[in-house]
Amino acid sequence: MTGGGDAPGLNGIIEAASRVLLKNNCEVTGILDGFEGVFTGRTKNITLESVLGMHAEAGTFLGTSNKSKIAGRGDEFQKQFAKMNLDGLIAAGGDGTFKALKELAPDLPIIGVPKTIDNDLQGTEITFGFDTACTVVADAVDSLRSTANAHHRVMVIETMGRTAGWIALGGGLASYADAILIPERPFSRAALAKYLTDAHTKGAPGLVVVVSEAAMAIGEDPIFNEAKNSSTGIRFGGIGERMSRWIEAHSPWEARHVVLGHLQRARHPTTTDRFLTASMGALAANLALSQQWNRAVVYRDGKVLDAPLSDIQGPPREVAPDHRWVKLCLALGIFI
């Protein structure tokens, strides 16, 4: 089952799982549309025939939702899922997942798998569709260099990234943006003011700033919109556009906004992920295989291990101030 926002590799988990299950003569039958396929039976057969490729593309195989209304429903669900004569679950998700896993059921077999682009689950120190987010972020950056210099503007490229800056970091350091604003250092809009004024008067062609859609000045509160089908009833957006008009009313410079929004999601997973899903998969497969349930398959010290299921939940990993890449931008010159 893939369960919340969708994210470049979960076909990876799903082929990877499913090619070692089936190659160890077990069925598999995967959920479709998270919890809502539990609630209403909906499932699929997996054969070899049907994931064989799969890794390669964007989005799920078995669809997924974020939306199921499940409070107050855990005898439902686990009336429903013991319909399926099933030994146990393979999920991958994100906090919302497996938080919400624990209510509903909390003695159900299942490995976890992390999932999540934003890379701010507790337990793991990289999730995949981390790097294909960056990715996208690092050539939105080189893209837009080049009308950011032909027409001597700021460029403002605004990110996903909830409350942890991850993704707005990785990004823009890979692709040596002029500054990059994240949720966990608010930035002085003095300081900010400044940086700009003096690359403009030292002749520089044109600059690109990446921005966490949760990022805020210091003082300051993170832009959002109310959001009834969001779980935290908020969503986060529109600091990109802001900071493009002051950045106009502030700056000698004209500015422009681009919001990447689902692109960040949309693309098929880097080289990089597709190793990451692979060794996550087949380890959540053989966990299965021997009844090691309750489980998380997670990245740490450059191997992908198993864990208590409950290190991956917690609240979000942020980006600590001191962290190595905060201070590569800072030796680069990147505003941050």
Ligand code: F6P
Contents of the next structure:
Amino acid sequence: MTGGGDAPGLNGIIEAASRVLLKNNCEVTGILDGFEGVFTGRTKNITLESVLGMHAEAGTFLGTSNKSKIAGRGDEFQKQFAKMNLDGLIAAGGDGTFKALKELAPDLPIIGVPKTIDNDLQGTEITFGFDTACTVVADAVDSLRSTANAHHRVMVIETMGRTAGWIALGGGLASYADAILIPERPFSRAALAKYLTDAHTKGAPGLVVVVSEAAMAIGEDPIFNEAKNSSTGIRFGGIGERMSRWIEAHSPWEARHVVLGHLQRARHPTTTDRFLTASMGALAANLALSQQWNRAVVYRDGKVLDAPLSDIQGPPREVAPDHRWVKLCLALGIFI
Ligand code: F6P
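Complement to the form predicted on its own: the form predicted together with 6-O-phosphono-beta-D-fructofuranose:
And the full complex, kicking off with our chain again.
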């Protein structure tokens, strides 16, 4: 089952786990559309032919959902799950998925695979999909630099990431963006205006600024979109446009903005994400085969390992303000 927002690599988890389970003569059932598939009993019998090659595609061929109403539906969920006659569940999801599973069916035999492009889950140093999202950001910085330089403008790129700045930081650093604004390091408006103005005076042909969707200036709040997300009730968005207008008002530059949005979730997975999902999916299957339930598959110290499921639950894992990538930005002269 895949739950929550999609992330490049979900299909890789499904393919790897299914290949290992099928090779070990298991029957594999895919639950369609996350929790919705349990409530409505919609499943798919997974054969080798149905999963071969899936790892190269973004999205999830099982479908997902992050708007299921679960309150008070524990009995219904457990009854429906029992009807499926399964030995256990491999679930790829974010904090919301595992919280909901705990609430709906605390005794369900589960293997959890942490999933989010935001890279902000506890207990694992990397989540799959993050590298692909960073690649989308880095490609955008590289491309937009040409038009920034041609028109002598600042191009502002707004990234996803919710309250964590990993995507803006990772993608912006990989492409040497000129400035990276993340929520964990509220920026000084005066310092940013000076940095942009100095760059103009020194003759920079154009600049690229990467801003994480929940970034904010010192003493200010992040910008919320009027629309609400059904899962979290909060939708960020708008900082890119706001920053480009502010740059025009407070520096000599003309500015434009681009919101990368769901393109960050829609690219085919990078090879780094494919290695990760092949290893994570295979380990999830092996844990299920040896009936080691209530474990999570995590990445620590360069290795894919298993850990208690509770390790991947908790508040978002944010960027430490003095993280080594932040220090590297500062050493390279990137405003952060
Ligand atoms: O958590 C993943 C994420 O892509 C965030 O970075 C973003 O804020 C959010 O999901 C967008 O959610 P939705 O697909 O509901 O608009």
